[in-house]
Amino acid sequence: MSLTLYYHPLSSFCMKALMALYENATPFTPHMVDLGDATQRAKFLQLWPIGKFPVLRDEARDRTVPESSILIEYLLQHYPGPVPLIPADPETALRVRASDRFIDLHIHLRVQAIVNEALRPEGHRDPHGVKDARTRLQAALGVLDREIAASTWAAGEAFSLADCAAAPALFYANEVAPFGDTHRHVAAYLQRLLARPSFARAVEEARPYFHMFPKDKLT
């Protein structure tokens, strides 16, 4: 098989560009790497020296894609199939993409820092770190409540790339700073994407290793 995708399945990035393979019945092969394995680590950087999830290996092409969106946007180039995930029309794929970025840089690492931080040992936290974090979380889940409340999906009525950022955010999001009582457009957004067999596939996967999430030391 020619792609073949390092990830680990309980990592938000991994989970968006697996649905994006998913949406499309894309083949690939799986190879999750344990990054607290020495050797498997070793093996990774010498794939990618960045070390970060998700990586694309396409042999027939001889590329290795790093980073969800620009690997979304390889498979899509390159190996379409019946969802398109970016639209045509420049207009509409400009907002799908603003849409992405959004959702990547203000929610989605807004919320992996605050998880890297519960992950730490005592006496190497950042209570300000985390404070910052919570607070432009909020923000950009208000700006999200907004934009969701007349719309199916993140950039409109198709699902698209943006949607695949967002399930996975928003989904770790919730466990972060449950948004139901306080964001309830993005709440029901949250329920769709759930619902969406992508994603669904995705969370499933990810369930045994959810006791690896360090809910309990989330503050």
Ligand SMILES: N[C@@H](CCC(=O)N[C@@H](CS)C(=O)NCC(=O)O)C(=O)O
Contents of the next structure:
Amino acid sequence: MSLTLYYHPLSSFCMKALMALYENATPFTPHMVDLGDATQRAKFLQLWPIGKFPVLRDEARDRTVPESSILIEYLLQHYPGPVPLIPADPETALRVRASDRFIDLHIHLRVQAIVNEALRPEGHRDPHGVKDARTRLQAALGVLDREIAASTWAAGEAFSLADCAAAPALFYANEVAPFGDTHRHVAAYLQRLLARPSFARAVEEARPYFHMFPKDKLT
Ligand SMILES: N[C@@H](CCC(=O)N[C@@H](CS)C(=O)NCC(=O)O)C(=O)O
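Following the display of the form predicted on its own, present the structure of the form predicted in complex with the named molecule.
Expanding to the full complex; the earlier chain stays at the top.
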């Protein structure tokens, strides 16, 4: 098998990549990395010195592909399947990419900042940073709530890259700042995402690691 995904099932950006692989039933070898294990971390850093996953390794084409959105575009280019995830029409493709960027930058990374704060040791906390992340997360959820009120998926009526980004981002956003009572269109969208088999599978595979999520330390 040519493709190997370096990942951890609990990682939200890795769930995004997994969804794309599952959507198109793309054959790959999952390679779980425990970044808390010094040996595994050192080996992973040799592959990708930035040390963030997901990373796709394609032996057949001798390519190492980090960054979830680029990784998905790479799969669509070189290993396409029945679900295009980025439509051929340039206007719609631009809408998909814009939505993917909005979700990653203004929702996903805010959630990550809030979770990372909970993982920091006492004395190394950043209360201003987490307050800012929470404020901006609410603003982004407001924007998404207005947009998603009018469509089934993030960028229209076709499931896309943007929905792969949104699913794990919103799943964890709902843990750090529950939005069921405040953003009901986003809440309904999350239910649609949870019913999508590719995301349902990623969540099931993450479930054994949920105890590692620092829910009781969130501020
Ligand atoms: N922009 C990157 C973000 C990847 C990312 O932040 N991954 C997290 C896990 S969700 C990670 O590797 N964290 C480990 C670390 O920062 O040491 C992408 O889209 O792939």
